[in-house]
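Just the one chain here, laid out as structure tokens, in the form predicted alone.
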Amino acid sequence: MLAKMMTRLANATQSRRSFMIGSAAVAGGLAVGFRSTEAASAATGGVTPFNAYVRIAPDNSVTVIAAHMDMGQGIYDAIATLVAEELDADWSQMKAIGGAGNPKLYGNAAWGGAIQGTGGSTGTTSSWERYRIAGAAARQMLVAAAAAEWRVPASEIRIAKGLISHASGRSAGFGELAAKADALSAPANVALKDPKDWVLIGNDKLRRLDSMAKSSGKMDYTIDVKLPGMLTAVPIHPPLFGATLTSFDASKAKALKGVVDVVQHPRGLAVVAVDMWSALKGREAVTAVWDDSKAEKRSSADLAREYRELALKPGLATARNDGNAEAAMAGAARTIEATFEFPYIAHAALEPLNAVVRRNADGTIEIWGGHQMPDIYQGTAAAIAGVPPSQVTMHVMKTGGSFGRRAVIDADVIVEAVAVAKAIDFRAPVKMQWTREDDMRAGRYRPAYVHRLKAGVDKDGRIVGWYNHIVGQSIVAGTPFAAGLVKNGVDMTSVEGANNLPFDMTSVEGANNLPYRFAAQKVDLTTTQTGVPVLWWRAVGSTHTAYAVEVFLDEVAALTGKDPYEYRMSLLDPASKHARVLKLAAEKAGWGSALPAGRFRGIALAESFETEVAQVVEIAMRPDGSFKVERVVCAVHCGVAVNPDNIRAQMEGGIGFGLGAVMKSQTTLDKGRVVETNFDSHEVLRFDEMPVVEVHIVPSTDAPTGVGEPGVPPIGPAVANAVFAATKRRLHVLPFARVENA
């Protein structure tokens, strides 16, 4: 839903091929970018720029510079198998490295190119044509130096594992032979390898480049930046959200060993000091006086009432009108009604947000961050430095987790890293660092919602209406996204997953992820005004809409008498996405089989990010009449499987994330104040509470779509509708430990 959205908001209406060609025919032409100069040989130490997408060094290695960030769903591998493929390179040589600065080369395809973002599970689909053509572009560069080198035709000139070989013996690796590469023509038109030769794409055993750098704690995060000089600083947020500054006294707080300073930037304060420790110390010292006036203080349980008393009554929007849904289930034959709620949920990512900013003797600025919009916050931090962007360099990290958080808007923590480096004259490097309290207090959060469901179905057990009225707080209402995903009042994040076409935009994807054919449905959503910051999360919208979906169909399945799978399959076009893992889903786990005693199943179907998703799950019954989640059955539909191994494992992370996030996670107001600050009161699941997990792909030969999170959505219902099969208790509540605690 998000890359269509955002298509429509960069008003793109060129193709992504188009896109690719356009934007990389600059300074060089076709998909091959920017020449090498002798200021960026000097910079890069001696590693040829050979295009805006790949660099080969000396040593062999190729360097891909990937329009992505890596937040661990191993996006830049999955770029580096594009190259790779098409240039014949090895995968042991191969590297990736964050671009930034260049939206014309590095925006988001699938948004149209205007800007450079990271988001929507849009990163391989992106990537899927510049990528390849850069490779192949490349390949025949090496080919046509290898040629002029050796006085032979190109045609003889063979490439294979990043050796470049010719009948007669001769043979260069491929850094032999970049220079001269470099200084050919660019080629007009690259042909790309048909799928029956693909050695890398969809390989099942390539493995992933950062897999030993990360398990022996040498791969570096923003946390880890050290650079000469450099000062730590620690935020001092409002206690309330809409708080605002109204004095500090911070003598104190000087007076301790270490600490430098502390100054007022536009979100709060911020201690700065020699080391984290000192920053830490100084920040207890400080004393501030804060006008909540106009902030929020309502607590979570007097939200939930709101949005309970709002869902009785008729939606202030309508996303979605077919038929009268309403006079269908008037004339009924039996009729089911049901409410759910969903807390606030913190991002909790495992390294809490940081930046890392210095000014440079030229003036330049430079920041390290997990930028996941670049364009964004190189423009904000610009503004704020009082510079032009030109001289703003984004230094793109690998971070230690997102899912969402980092894609924020208004680039708060770049803005807090800046502001305090210019309140100190930019003296030194700032590395502005958050503890996990600030994380998950001052935040940003899923938006909390109610559902109100309502279905009527016929004598046959045909579903004749359908009603879903969603309560919840906008994301990008008040954003400049707002132009772009909110129309006629509805947030379209609101929504997806829950209608299955997108009010009158057909050629938008939309909310038009609900694959179940109703004789006539409405939904309507209204919109709330909290002063909670809310931001998507991971999977967005389909987080609460798949769940009250899945969990209510499962409901009209059994007021009807039928099996929920053979209901489901009722719904859907069979030759469709949505039947072909529903059945590979059901079919691997046994559905329909004897189970062990004590044992139940449940299932579940989402689409999200244009990837289909069905998982079975089976639990096991405690004597107490708890309950673990033994085995979860998976089947994927994500067109060509680019990296298989790696599509599992976000399979499985996906899993274990939402299935943390539906039995434990919440965010919860008390007067307005948060009180989950950490992992000892938000919970998340527990290695020994991670079932094992079997993931099927289905073989494909369409583009590839995203797969960091779409194995979110399905897996709560379908936990929930094994607990009603073990128990006939629907669990509409989440998480599932507020219930079994009230």
Given for the second form:
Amino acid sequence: MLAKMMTRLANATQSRRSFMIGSAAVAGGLAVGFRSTEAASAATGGVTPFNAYVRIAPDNSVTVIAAHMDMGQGIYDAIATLVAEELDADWSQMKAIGGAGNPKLYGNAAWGGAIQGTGGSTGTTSSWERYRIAGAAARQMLVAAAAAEWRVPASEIRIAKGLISHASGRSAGFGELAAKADALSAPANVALKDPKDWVLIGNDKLRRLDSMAKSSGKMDYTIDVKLPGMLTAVPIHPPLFGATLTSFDASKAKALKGVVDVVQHPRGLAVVAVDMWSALKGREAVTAVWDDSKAEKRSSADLAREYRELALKPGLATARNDGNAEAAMAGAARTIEATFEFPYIAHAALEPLNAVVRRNADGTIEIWGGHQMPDIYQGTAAAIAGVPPSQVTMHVMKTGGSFGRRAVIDADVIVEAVAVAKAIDFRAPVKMQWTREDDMRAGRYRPAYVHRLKAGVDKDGRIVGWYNHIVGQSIVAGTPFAAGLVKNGVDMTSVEGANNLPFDMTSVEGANNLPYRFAAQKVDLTTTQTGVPVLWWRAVGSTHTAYAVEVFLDEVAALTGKDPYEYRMSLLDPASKHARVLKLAAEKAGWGSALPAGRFRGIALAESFETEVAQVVEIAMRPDGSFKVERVVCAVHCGVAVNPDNIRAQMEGGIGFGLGAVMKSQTTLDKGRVVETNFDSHEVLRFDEMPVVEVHIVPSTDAPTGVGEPGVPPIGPAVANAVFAATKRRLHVLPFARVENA
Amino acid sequence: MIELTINGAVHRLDIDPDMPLLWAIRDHVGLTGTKFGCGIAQCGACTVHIDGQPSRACSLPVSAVAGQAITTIEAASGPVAKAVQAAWTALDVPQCGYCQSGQVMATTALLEANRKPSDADIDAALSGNLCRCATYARIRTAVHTAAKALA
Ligand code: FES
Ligand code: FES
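Switch over from the form predicted alone to the form predicted in complex with its partner chain, please.
After this comes the whole thing, all chains and molecules, with the earlier chain placed first.
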């Protein structure tokens, strides 16, 4: 759904472009990109429309320039696979780096192409055509160069595994012919391979390009950027959301060895020092007075109480209204109702937020970071630095996770890095490095929500009416995205008349697009306002909507005495992808077969970002009433499986990430103050809690859809449903560790 | 002056004796394979070996480890470390990779001490090493794979 909204936003500013393939000389190699009809003058920095996507060097290496940032989800490998497939390269010659600074070239095609961004599990979808065409164009140019060089017809040239050859016995590597290929004009059109000829797409044997670097400490992240003379800065943020700085005393800090300066910036203060330890010591020595008169001072329990009250009232907006759900439920044989509560949750990526800024002698600015939205950050940074955006180069680093955190619209850590560098007159490069506590305390959480669900069934157990009311904050309200994200055929007037907040589709995705055939259904939304900054968190709306829907549907099945799997199947179109993944997961898990004593199963289905995932879990109850998730069988439909092993890895990772969250992760407020500020209190899944995961990919010829997020939503409800099977208790308040569930 | 023996080389550093070993290694010795994740011995990203024992560099002041043999991921190159890295790449364990220096160091220490670890041994050795990408299942398989390769 996010993708659809972004597309709508993008379409408002730009119509679909036609591409012309182009090439340009790069130091003895071949470089291929597209020349967009609108991009001819858009080149900035080192990237031109011609060398945007693929570069072949004299040493035979093929480097793909990725339009999507890699936070661990493996998109660099997916893009390299697409290029290598059409180029007939050998996997061992492939490399991948991040590109940025030119939305005409790197704009997210799945969002309409207007801005570059990584999110909503769109990376592979966005890259699917663009990078295969780039690979095919480069191949065709190499073939033409070989034909000219060897004076043979192009049709007789073969390329396999990076070797160009002809029956006459002549052969050459890519590097040898790259410069000659580059002198040729690029083909106007290229044909893409027939899927039956693929050797790399779908190949289970491909290994990731960066596994060795990541297993040997050689992978450089933003935290590892070293520049001559670079200083390290740590932030001092307001103790409460919305508090502002009144005064501060940095005299003691500045007297400490290694502390260079203490500066004010739009988001608070920062201590600048020669190294991290000096910055941290300096920070302890700063005293600051904050004005908290406008700050958020409510506790999580206060918000939950308010949300629960709101959930009992009609929603302020309606996302979906099919049939007359209220009347149907009023006339139903039986009704059932449940209220669910979801906490704020920090992303808690393992690399705490950071960014590095340098101003060069010519006035240009460079920024190293995990840029999930580089165009936006480039503009923001340029405005602070007082230079045109074209003078700001964005270096896209791989990051130690993100889970959405680095797609923050207000560019928080980048703003701090640039503002601090500016405050010291850019006299040295600055690395702004947050600690774990800064990272967990500074906001941008998955919003807290309350859902109230109600269903009515007839005497045969069929659902005649379904109602879901979602109460919580909007992620896009107050951002430039609000304008593009709010109109989706929903009744805007009821929203505007009520509280003037935009209707945020990310709050209801996964609840208003259910595959289940209910006779009548209504989905309401009440958007709340708090001072707590929120953000997309791996799988966004479906992290809460899928939980509420799938647990509640299980309750309805139990009410009617039906098997939870059979009941879901009866509500699905048997030909749908949803039914296929559900059936596959159930079959592979042996749904319905006997289990050893103390073992119980649960099932859930969720579609997010157009990828369907079903999971069957098996839990083992311990004598003390606690349990361990032993096994998860996961079925996924994501179109063509570009890198099957990485699809499995993303399902495994999504399951572990989602499982830790539902079991124990939460960010709570005590009179506005964040309670969980490090991994001692913000608990996440640990090694011994990871289940065995078995992933089954539904074979498909559809264009690929994403896998970075869709593994997350089903795991929580599947486990909760297994707990019900074991204990007859329903887990309505998350995380499970909350005392309310005891 | 603090004298640290890191990967066999002696470094004489003019630093605060309270400075955690992690920041001395990263900011003063310039080895950045050892990562910062929490700073309070809760995540394992900073795992190094001190006299062969896996230790959290973020929570050890340099004054406490002066004179001891400190090994970082950059010097993880013996037969055990090689077997671990071979298993890690064969199974494509890393996702974002940020925790993996610590996972490899913790696993190497485990296999140096125990060539045939059980699942319970692996749980005990690795439960202090968080992986937010949840690569745990692959890590377990890779530990067994490395152990077999070393047998
Ligand atoms: S950084 Fe040392 S254990 Fe987390
Ligand atoms: S691979 Fe990302 S934290 Fe472990």
